[in-house]
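In structure tokens, one chain follows: the form predicted on its own.
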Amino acid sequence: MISLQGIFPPLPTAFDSRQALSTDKMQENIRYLSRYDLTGFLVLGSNGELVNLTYQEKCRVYQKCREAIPGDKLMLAGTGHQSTYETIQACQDAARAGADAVLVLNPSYYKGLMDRKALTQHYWAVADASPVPLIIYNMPANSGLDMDADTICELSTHENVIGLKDSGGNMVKMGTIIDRVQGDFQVLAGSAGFLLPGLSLGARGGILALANIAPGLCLDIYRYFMDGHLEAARKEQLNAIPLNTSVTRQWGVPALKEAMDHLGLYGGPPRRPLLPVDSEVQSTLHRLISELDIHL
């Protein structure tokens, strides 16, 4: 069992002006962010544009990111694909590259057929075959499928399923899951917008897009809560919401990359069909960053 306690940035994947993969830029970002007390990094999550990479590129990202991530920090690898077969292959390749655990988004293309039986059999097969522990990934905004508490609780009983990243933001469901699961199953908040509510319900930490550009702020919310300074945690949580919303639900990956560029990290262009943000969004992002006095 590995501990998921703490904060993880879900790293954006770097591309150059010709749309080619730039793992050297990802390595630079990892080395810079590793100066913060982060528990680890997620590579090829939703912010990593997993669906926009070829399979060979995905394997290269796993390998090159692991080379840059310090040995005392975890590497979580996004491996969710539409077929059980390819998901298993990705888990095995990520493990071979040095991933400590895999994050598996549910299949969703045939969402009308993805009932509890289909999802349970999928995750069961992947967990059986994965050489490293599996974390369930619930991201209804992207998958169009919101896994229910009963399904997640059933999956949590598999010995190789160690946790859940829940990006849905339904605190009632999150609390229900945390209350019902047995043993050491670990829940992580999937957005800084509800990090403090999640921690209050028993989440162990978060995988947070905002941690790429404001790791100190995310860590402050976490530490204040852990140290019992709830009013300070509440204030920082409220401060985080506008910028977090802008780089997640509102303008997404392109906005996150623009914010990284503005702060001196490498964001670069998103891979098409995603488009860079326009000048008006840039100005808004720069203003929000300035108001929070964020410096990396």
The other form holds:
4 protein chains.
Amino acid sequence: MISLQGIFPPLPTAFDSRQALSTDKMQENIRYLSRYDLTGFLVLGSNGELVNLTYQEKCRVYQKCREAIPGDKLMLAGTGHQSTYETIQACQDAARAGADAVLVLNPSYYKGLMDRKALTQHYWAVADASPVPLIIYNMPANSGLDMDADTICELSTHENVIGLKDSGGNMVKMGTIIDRVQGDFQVLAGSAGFLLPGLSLGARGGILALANIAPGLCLDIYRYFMDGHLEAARKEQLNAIPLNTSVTRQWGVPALKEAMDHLGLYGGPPRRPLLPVDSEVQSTLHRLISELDIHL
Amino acid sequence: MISLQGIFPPLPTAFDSRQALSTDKMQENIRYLSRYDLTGFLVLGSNGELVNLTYQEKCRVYQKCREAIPGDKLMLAGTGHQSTYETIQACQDAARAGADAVLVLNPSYYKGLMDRKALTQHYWAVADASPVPLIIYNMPANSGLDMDADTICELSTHENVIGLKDSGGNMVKMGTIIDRVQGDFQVLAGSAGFLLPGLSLGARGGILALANIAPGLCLDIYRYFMDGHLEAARKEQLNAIPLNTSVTRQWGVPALKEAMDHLGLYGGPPRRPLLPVDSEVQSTLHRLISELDIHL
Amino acid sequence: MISLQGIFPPLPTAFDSRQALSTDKMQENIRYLSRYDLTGFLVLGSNGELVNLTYQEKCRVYQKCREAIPGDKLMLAGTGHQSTYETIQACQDAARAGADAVLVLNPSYYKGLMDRKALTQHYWAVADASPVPLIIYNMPANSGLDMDADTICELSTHENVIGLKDSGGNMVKMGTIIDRVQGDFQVLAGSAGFLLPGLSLGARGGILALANIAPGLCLDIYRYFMDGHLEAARKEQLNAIPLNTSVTRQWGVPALKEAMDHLGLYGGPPRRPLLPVDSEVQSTLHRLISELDIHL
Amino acid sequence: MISLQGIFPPLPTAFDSRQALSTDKMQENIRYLSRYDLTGFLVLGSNGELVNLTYQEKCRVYQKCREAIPGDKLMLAGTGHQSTYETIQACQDAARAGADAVLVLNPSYYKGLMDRKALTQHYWAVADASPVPLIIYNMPANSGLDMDADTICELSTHENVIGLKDSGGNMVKMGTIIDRVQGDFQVLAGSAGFLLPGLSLGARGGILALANIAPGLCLDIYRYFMDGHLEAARKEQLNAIPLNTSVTRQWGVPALKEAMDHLGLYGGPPRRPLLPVDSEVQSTLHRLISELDIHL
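Return the structure block for the form predicted in complex with a further copy of the same chain; the form predicted on its own was the one displayed.
Next comes the full complex, and the chain you just saw is listed first.
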């Protein structure tokens, strides 16, 4: 049984100035971030622009990132596609490349038809076929579909389904799920904005965009909480919110990449249709980074 | 400066079998619940069916509840109306009846026009005119309008605006507000479903439908947290979620009233268009109450 | 059986510079607009700021408007409140004042509980008690609740329910309703933005904010369509859209009032929390009016 | 300049009982439907399960369908992907296969970042690179993003952007666009549910799921309208709504396929996660088909 306890950055996918995939730059980022006490890395989540890569590119990312991720750190691989068929294919290719687990976003294009039955059958088939454990990925702000607690709890009974990354931030739902599932189903916060509230309910940690640029701060919130220093955890949690909001809900992946560039990692341009942030957003990001006194 | 620290039940408004207001029954409920270590009571919140009363009935509720609420417990009074004019009038009538503070839901009928400027001018005028301190009430599930952090933070600078009841449950927003406002602006959780996550971010307590039927459980979560017993708090928080969901988001005021009847308080019928719960919901409620071993 | 065939303006409620109700100004507007071939007037719809008046003020508006509305024109009166009780009271007071029919907005505060059963029982009770025929009013942009076709069709079977004003603009729903109800249930478009599409499906006319400032244009669309001059109707419909959008979805009642002032009717200020439009919006409105060459 | 005047069915993509792509079955359907006076066919729209195919399968569908579509009928090809890069690639592959125009759904995964600037740059780059004319595809129910009139009007100025398929059904927006764009920008209704309302505003026709199973009915609405027989058009439009709703918004692609099977075309199973309709839905579909007396 894989333990997901702790903090994971969801790695952005690197593109060069001509929009071509650059796995070299991703490997450099991984090596740099591996000096922190992170549990592992997620490749090809929403921050990894999963949807902006061709299938061949995705396979290359799985392989090249695994080469760079140390053996004592987990590689989680985003493999969700709209069809059950292509999702299974991606799970198998990610496993072949050395992923420790797959993170599967729900299909959502036919929203009106994605009821509990359709979602359950989809995930069940994928979990059956995946050579490595499956983590459910709920990301309503992007997918436009918010998986409900009943569906998630039903899926948690599959032996190959080991956890949930919830990026919706609905704490009542997170509490409902933790209350109802068996003890070894592991819930992870999907954003640093609600890491501490999530931990207070029993989340095991988080997959946090902010951990790409402020791994120390994210680890501090986590450790202070685990050690019972709640007031210190609370202080760091509140500190983390403004920068986190700016690289997630507000300006997203392009802002995260700008912040990485500013801090000496490789951010680079997002792939279109995503556009780089403008200079005003740049200034705000630099100010927020400066206020937190972040140095990698 | 009034301290809102602790737990408040939002009292349901009692109607007899012919839909007539019964302040006697409300007084009985208040007397019973006053034996608990609650900080005070909210009258005419969403659970108090504010919108289902005539203006004259509202004034009677303010007066009769104040008669029954002990002097050492606060009476918060819901006074929000769609117009600034009628909201001010209600604040003055509630203050005259002895309310310690008013809880003001935002106007929302003209959603598209309720931008930051309109809301700020509305609340500013109400806060200027209210003889008692004002608490902002954000309740997007009912009003259809979710007040943003910027607006709330701006309003917090008015000297007569002392706090916020947030029933939206967005922990990132709650954290953002607590991070940005001055230290004496008091945030309260608007539902027991996210009491502990809210406390973990610095909320002072909550105005909780569940506190009408499980005041002990709500107080336990609060006290365990305040005393640093986080694991005990977490356990009670998870325990509280199923019943809380059933009397709030799922089946609402009619379910809360049914639960009160079942526990020996007066619930009675909701006022139409709200309908009493059916027998299947009744059974579920009784089971949930029984599982929590609640006795008043 | 009352015929709703034709065009109705939903009269704005007039306030003086100190926010006090001015029924004199409303009467002047009515007299002026009565020179057009309008079927009647709606008082206290969304454009009439129903929600911004006290109950006493509403009764005065019913009475004073009826005095001014010619006997050969219908007075429809908005009477929807959140409670069944107060809605019935308003229907009776409006009828007593001489309303020919009442326009009843659905209750919406407890959105999650306003299922088909609750809404049907509410409207059934109101229709039973109303001394004059009832028109259902669906206005999802304001109420936050979109009544479905099934509910509306069920309500249409009550003998005192004669029609629907649909402001949602969903033409598939409008077509579904017209297809399923009996032939004498009368559907009215709730905005000039979709008057012609509505007529093409069988709507009888419309209750149109634009008819307060461009009654001639609205009547032209209607008449051209009725006379089979579809291309002329289409041309006028497209012409009407920009100004209509500006006084409805975009800037709402305050813009409608500004346009009325500009054209020589009494607009005056909206009641707070609604704010007057700024000078930039004023200029846009004046330009749009000028482009349409409107003179009253 | 290609004329889009008339009716197009959006062909479902055929899968065999083992979920494998069957272009043979698609060719048979095309041959059968080509006997009707349809302007052409759309391949790989939402009804074509674009998102459920691998990239290689998409290319095969373009080629094989083009082989079967008569030279005097247009082939429109759905080519929208999340990235600008893959969208351009698909436009080029579709053109190479013989598509007359491409239908490009907007990227929507990063909803919060898909503002007017990002969407305009995306479409501009695609229109620059596409060897054949581009039709914008707005499908908010599936994409979760509703492109606004301003963006669409700006895009209409690109010489290679010739039209819009709007499946949102917002007639005010459709009218706004038709009013503002140059006369040769062609708007098509995206559902038979609002074909007649769309035509009344100046739409040139429609791309209609219903045209796969009731091409005669769709053509009747269109022709009656074009010939000025508005009452006959209205009657057929109302008749079309129930079956159309059942194979679109209500039960979607699986229901459309069931109806095709029932009528002697090849429907077959949808690809997972889409599930075949259950027997109750089957019965409803058969009844609706029988009521309309449809025979192919």
